[in-house]
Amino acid sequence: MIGKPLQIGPVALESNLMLAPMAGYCDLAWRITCRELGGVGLACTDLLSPHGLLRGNQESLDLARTNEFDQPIGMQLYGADPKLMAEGAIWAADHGATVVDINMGCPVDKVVKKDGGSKLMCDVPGAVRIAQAIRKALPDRIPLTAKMRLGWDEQAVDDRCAETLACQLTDVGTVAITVHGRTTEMRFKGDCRRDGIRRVVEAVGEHTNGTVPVLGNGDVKSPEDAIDMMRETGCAGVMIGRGALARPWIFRDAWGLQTTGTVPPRPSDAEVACVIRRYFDRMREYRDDHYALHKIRTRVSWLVKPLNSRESSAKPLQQAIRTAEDAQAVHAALDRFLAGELRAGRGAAATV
């Protein structure tokens, strides 16, 4: 599977790498920033509430926003009501979705307390009914996928919950499964358990005669991690989330390593600053200055990580962006950094 683009039902992707749906991070500006750098086969939206979409809630509509540069796009729905989820899937199909995905893996309290996300794995028949309802509602051109964990807890792992659910989902028309290698109780702690992902890969492979791809997710922070994930689990592709936050070019690098055996050169500091600038400007374009300023302040610690080295730290740049009062101040901080300012020597006081 290494170096082989994914086929998800009728949809052919350009790589076997996906940008994961991440609550609070996967807005349109971020998806296009990652796509522009290369290697992204499919990008997913933030978690979408069918109720919010159908009511026209502005926050939900903003999370689902897409355009011609954001293709192919997976829209991920969360919830526990089959009828409502099916109606949300129809909305997604009518508003640009290439793929509809069911969230069966989110461990966040506000999602699981409403019986959505990874709570669905506690009721396998109910989760299958949701998938069946969505599949019946969707047009044939739009494939249905699902993202899950290894189970709610260790007992669920022992009971082979993920393997059982994944196989039953394929019986009702789910054509790809992504598995995050942790339980709900682990949340994001501990190590991703690739052995658990492998068991799902093997179960689905045997159940479907290899016709339904399984993707691995969790702790992929480098191109080498992506290769190791595929080799150790046998998965057909990799979904990357947090590993892209500091290095959105990880998809380009991982695909390059798969197809050429080498990783492209690391972006220069000027190129990294350009990525930050373009991402910020896209947030302004697709939303507004208030949104862009809020998000760049909260994400800047991730974005400047590649600018740190053994010799110098980008903390002064990080601080300048975090305290910027307007868009012009953000651009001015990046300009100063490129001019050699807003850097600090390791162990030295920040030069601002």
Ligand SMILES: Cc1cc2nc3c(=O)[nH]c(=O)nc-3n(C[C@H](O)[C@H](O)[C@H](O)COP(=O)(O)O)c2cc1C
The other form holds:
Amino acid sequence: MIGKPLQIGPVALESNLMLAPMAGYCDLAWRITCRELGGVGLACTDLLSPHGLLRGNQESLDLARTNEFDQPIGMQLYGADPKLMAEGAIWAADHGATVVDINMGCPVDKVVKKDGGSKLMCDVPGAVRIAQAIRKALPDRIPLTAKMRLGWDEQAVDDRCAETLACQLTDVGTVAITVHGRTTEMRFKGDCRRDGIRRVVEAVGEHTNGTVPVLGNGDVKSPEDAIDMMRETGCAGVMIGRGALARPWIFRDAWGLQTTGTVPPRPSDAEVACVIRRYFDRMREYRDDHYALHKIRTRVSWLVKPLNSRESSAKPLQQAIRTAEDAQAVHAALDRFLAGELRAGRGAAATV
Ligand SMILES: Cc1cc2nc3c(=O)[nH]c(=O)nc-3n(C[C@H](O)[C@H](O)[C@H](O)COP(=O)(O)O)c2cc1C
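Now that the form predicted on its own has been shown, please provide the structure of the form predicted together with the named molecule.
Following is the full complex, with the preceding chain placed first.
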């Protein structure tokens, strides 16, 4: 499947790469930033509460916000009540979703305590009923997908929980499955287990005669990792989350490597600074300065990573952005960096 764009039900994607949902990270501004750089076949919202959407809760509406540049877009729902999930799916369909995804992988207490997220993997018939209810409620043009882990714990892995659930989900009209190669108990620790992903790929392939793609997810941090994931698991596509935080052009690079055999040249410092500026300004545009300043402070250590070199570190720039009191100060810090300031020489005097 290397170099082959994905087909998710009736929706043809431009690549086989997906931007992963990451609560608190994957807002509209971030999705557009990654898309603009190229290679993103599908991006997904953070997990959304159907209850919040239906009640018009401002936080849920902000998380679900999309626009004409944010296409195709998956809206991810979490919960355990089939009726509520189906109503949430209709809301998503009415508010711009190209795809509706069910969260079956979240390990966070707040979510699993209410039987949602990866807790759904502990009740395969219940999870299948949710998918069935959503599929019945959605118009045909909107495909249903699910994102899961390998199971709750080692016992679930031995019991082939992910294989069973994935196959049964396809029986009720789920047309793509993403598998994060860890159990719930592993959370984000330990290595992503590609052998586990491979087993789901093989089971779903056999069960559906290869008609339902399985995407592999976990620890893909470079274009080469994406190809290794596909080679080792046989997956049809790859979902990338944390690997995009410092390099939102990873999709462009991974797609370039698949389709041309080469990775495009690494962006210059000026291009990286431009990516940071545009991301920041989009957050201001889609939300407000307060939100943008808060988010850029929490993200800046990732964003400046590519600006570190053997000769100098971008730590002073990071510090200047983190302490910026207004939007102008963020832009001024980037200007100073590009003028050769706000760099710390490695072993030499810092140019702050
Ligand atoms: C901070 C954070 C938030 C996440 N939020 C979600 C979420 O809302 N929905 C979801 O399905 N997965 C979520 N995930 C899991 C990611 O989508 C992905 O499966 C995981 O990070 C492994 O992929 P990666 O190694 O490419 O990051 C989250 C992960 C992190 C680190």
